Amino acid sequence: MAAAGFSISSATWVRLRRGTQIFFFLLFVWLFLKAEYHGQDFLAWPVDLFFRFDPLILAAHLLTRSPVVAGLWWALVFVALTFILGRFFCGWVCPLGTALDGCRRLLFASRPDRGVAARWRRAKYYILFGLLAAAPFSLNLVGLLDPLSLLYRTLAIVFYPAFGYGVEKAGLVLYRLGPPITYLSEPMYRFIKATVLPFRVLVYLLPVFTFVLFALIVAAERVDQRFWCRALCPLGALYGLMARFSLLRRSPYALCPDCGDCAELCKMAAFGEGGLRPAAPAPSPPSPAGDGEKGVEGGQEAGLPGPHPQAKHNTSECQLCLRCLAECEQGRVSFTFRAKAGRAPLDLGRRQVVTSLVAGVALVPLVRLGSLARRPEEYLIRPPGAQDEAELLSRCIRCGQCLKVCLTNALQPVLWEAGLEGLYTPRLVPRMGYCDYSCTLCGQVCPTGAIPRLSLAEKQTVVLGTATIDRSRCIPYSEGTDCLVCEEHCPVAPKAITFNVAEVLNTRGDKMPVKLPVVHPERCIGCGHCEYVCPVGGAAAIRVKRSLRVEI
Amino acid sequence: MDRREFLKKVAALGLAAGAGRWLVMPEELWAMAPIDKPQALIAQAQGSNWAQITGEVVQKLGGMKKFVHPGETVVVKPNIAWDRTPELGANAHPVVVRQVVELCLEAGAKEVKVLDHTCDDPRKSYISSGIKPTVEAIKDPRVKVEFVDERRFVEVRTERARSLKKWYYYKDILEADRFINIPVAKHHSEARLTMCLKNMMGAIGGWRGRCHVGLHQNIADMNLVLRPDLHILDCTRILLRNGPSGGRLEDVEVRNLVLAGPDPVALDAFGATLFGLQPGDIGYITKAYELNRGEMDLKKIKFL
């Protein structure tokens, strides 16, 4: 039964919630797929939509005192909705939450709550406070734990490339088999290629590391459902802090003294640890998979100690999944705007809050000491317009959209090359791809302006680095035969690579007139096309380095 | 249908398909191209209407019907290598390409594929060159402007080649009934110039940068395998410096000229003179001549 004014049945509410979850998840995936060049210089879809509605990103962005990006103010819509409805985002919108719900249903048998996540529920607030306390010192690490960033980046680095590679490989194997198999396989392959596959096989660094991080979050579902959301998610914590003042409240506000099913049903343990019954010492028989509720009822009949009668509903934890509404046999539960009852305390502890804030501040020097000791790595080439290392690090939310959208698969996640702080920030790896001369896509998708939105004319003059030739490996210099592939591909006009004709001893000892490539640093923009095409095996004989033109 | 039954059916189908493959599939047969020297013939036409002069040169050679017969599949390979706009002279001009495609259709071609293995990103090059939009504007289902499919590069061994004994060539080109080459004449630092023979770099796969050591012999060698029936050398505007990708209008010179003929060596030999060079100045022209791929002596070439 819903609040007065709502006339749909309670089971419909749950179906509606599930439908909304699936809708937003599919929207997330759809926008993910649309973050690709489709023949237009400007992307047709607002692919960074979810990140614009993320108040955690907005909060960190404001705290780092970065120039305001207008798109991020959309997050205030969700802030306002949270003050009205509560933490609906986690139950209705969050694509990571939906992914976790889906993974849990697929992978794990349902089981009664163990109470681990409930005991750890405060951790997410401390993580949030720590992250936000570091932000004014321009250490912006929210992106590492923001659920949207985390999911996007995992999709981009692991799942989408794995899927793409799998389909391409299968397509190749079937294609090689020839007809009549190809009569069936080729139309299927072409269909998948035209709809969901990337134009070319995408590959990224750090796939295993990224996968393990995600797998741990999924594995935590086995401990307790929505473990990530309840114990760790800083965005969930931020919404929780706001939801504490939400207008929409559950009635009854505490568990009924004669029943405790709500506490059992609640996947967020919104009734706190007190609301959870201790697990049955020896449930006999063990409840079959997918039938947890009956098992619980059985436990109740066996006369186990009942729930804490005063366990109050905590709006900070409730994600409005509405299962308690749908499952209540007596029809007592409703969600209403008119409740005046007291709220369950957030109960974070002043001492712990202070500790987490101090820890966040202390993180600033700890994380940076290592990278302060040295200049940025020589081969750390940043996307166009993001040459100011400090500015990039304080603004980047590690979402991985630039990696996904990059035309040539050139942008790759950083592990430790930019210091601990730089984890998952983008870098150009010219051996894997180059910065296309007529492309501005990475600046278009970046939600925080860490990679600025540049016009094509501006972008073509931005210097990412400078190509340098290793004469001991370059073919004309070392073998005395012509090559000049680097010069051929240089997109700058006039070319930043030219050649001098000089006599060089070839491998037989003859003096040969050879075209020796030379780089003109004042014209080179460091796009890396030369490094990409260099025919020397392994590391190229021409490499882009951070140069004087990048760092003054 | 239960699982067991399903698996049985899948296995049976698979077996049938496998057996079918053995029965149906013949050895891959490419159109066996003539090994003789092509006729040393150059048709030329000059004028500011580039579509019209393209039509004229083909007409001078006897019309497209001489090259393309009804029901044949044609691959047209313009130079679409670079992400550059038409006026910059880095790619074949879209108007010329469109005219050639239209002539093929008029001649009754069953299918006309337009493709190139680009240097810049193909999605970008196909559009900026103007070739994809212009050719697709013909709106004929027989015309396909396609990106190359990496799977379709097949290894070909060439005994007569001197250095490029085996390499990867595009299957659609090898299997097509007719193959038409539309290069643009332009400067190229390593090869000096790029015209008909060099444009075949866009019909091969593999790590193409690795062909650039010993480039001249490699270009001549790949032309033993790739034997277009017709070359249309686009000299409507030629790129004099900063090639092959160019990027500046001041390096481009408008010549309002289109050349055509069946002999790539003859066309390249004459093309070199447009840049003030002699045929012998360009390594691959000499090497291709030595392989009997065509005539480089300007005096022995017949001009129409």
Given for the second form:
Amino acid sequence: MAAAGFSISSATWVRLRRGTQIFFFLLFVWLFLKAEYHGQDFLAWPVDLFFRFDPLILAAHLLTRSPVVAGLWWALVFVALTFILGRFFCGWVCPLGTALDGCRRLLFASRPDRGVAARWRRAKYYILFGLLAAAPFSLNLVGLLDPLSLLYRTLAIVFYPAFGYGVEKAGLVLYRLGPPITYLSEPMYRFIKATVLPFRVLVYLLPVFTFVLFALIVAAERVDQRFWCRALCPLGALYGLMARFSLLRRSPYALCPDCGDCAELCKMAAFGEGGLRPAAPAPSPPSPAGDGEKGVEGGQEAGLPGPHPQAKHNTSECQLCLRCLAECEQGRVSFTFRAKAGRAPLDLGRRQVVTSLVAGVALVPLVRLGSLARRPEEYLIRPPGAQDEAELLSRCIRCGQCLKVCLTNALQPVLWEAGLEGLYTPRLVPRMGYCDYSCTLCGQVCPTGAIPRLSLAEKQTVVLGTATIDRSRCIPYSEGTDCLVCEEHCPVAPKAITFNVAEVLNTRGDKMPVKLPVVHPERCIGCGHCEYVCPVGGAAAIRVKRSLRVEI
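Now show the form predicted alone, given that the preceding structure was the form predicted together with the partner chain.
So it's only the chain below, everything else dropped.
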């Protein structure tokens, strides 16, 4: 009987699952590319769609007692489907899981698993409990390990900028070669520029750190298939807890007494601890007849672990890859809907669960005190509407969507400027870009409201910080020569930068009337445009600092 009672061949189900994986991965990438300025201050596509359906983000959001964001309630759809189908998200939808499968095929030769992930499979549950235990105390760190956030920010900070840089350089090299190369290269470059490349060349902070974290996850595939999913992923753990009660069940419930192929095929080690039994005893001495038979049943080599015939199928670990269905030579395996079905015990250990919860609570003062000891530095400028530091930290999931969509490449990930609690949260770095006066895109893509969605009129009045002039570096003050750049680019009206005309000694010692720039703090919104365009090399002569009006 075919899976779920439908008259479809088992091989077709596997192809359907792979096709679905590819579809959702391409959809994830396509929405990633659509999080881009396209000539208007409006995003036509729901670029945060995947995050709306993430129950881990919803759970953390509710536990932090943050204002409810309507879009996150869509996660309940996947919760309901999990209670029906099981942990299908990890095997059919998750773009990170698909990326790991692809990396394993491309980078590593096929080899048996070492069983490390199976022994560590409880760790993901302890990580989940610890993260959720910290959330009621407004310490929201789920975004650091959520697979959707992890993949998105890796694409945004590392791979997408590297791809854009590579294409730009390759296009320049081919252009210099001239005809006939350019007859082909230029149309290709223009097509890629119009469809894939960013609006402007992107450069982000923390690319090496971000790449190393992702590379470690990929490298773990060499140890065991889906090591991240089986041992560390908190979202997979949450789905696993719900999948225990799913209606879709595998039959037979346990390994067949005469076959253990399913345990060897399962990349999630869904049969107990990998479906393996302890090593067989040493072989008995050969019989007097000298027939050379080995003292292991079934002709299995002595000392090698084999499938335990009583290993139960663990629905919490099964990702519905359906390989056991497709490759069962006896046709015994099927997946059917059953209201009453046996469940393999999920023994996480009472002491270990309590320990993980206590560790999550204990993490709050450790992280929070470290952050308070540092205090946010004076140049840590947050995106528009996110000036309440505590609220931003409790709601931000570190997904990197605001970094990706920023029109001027001004938003950058934080490393230690706000303590450990602020890792990967967004900050404005005016020397790299400025907050465009007519742009509200970052608030449109934020799935949790950490950056509120503001109207253009509201956004233009939000104070990010205040510009201050370093007179020792400012050209009119230090060299006695006019420089009008900062005043010319100030977008507010009336302008927050004006001039006082005064006589100043120039470099030759002559008194010259010079226009000295002056910042009016009551008008300045801290957009950073003046700092971005300042012609002084290195640190600008005018810099935006956290505003006292923001702190109060």
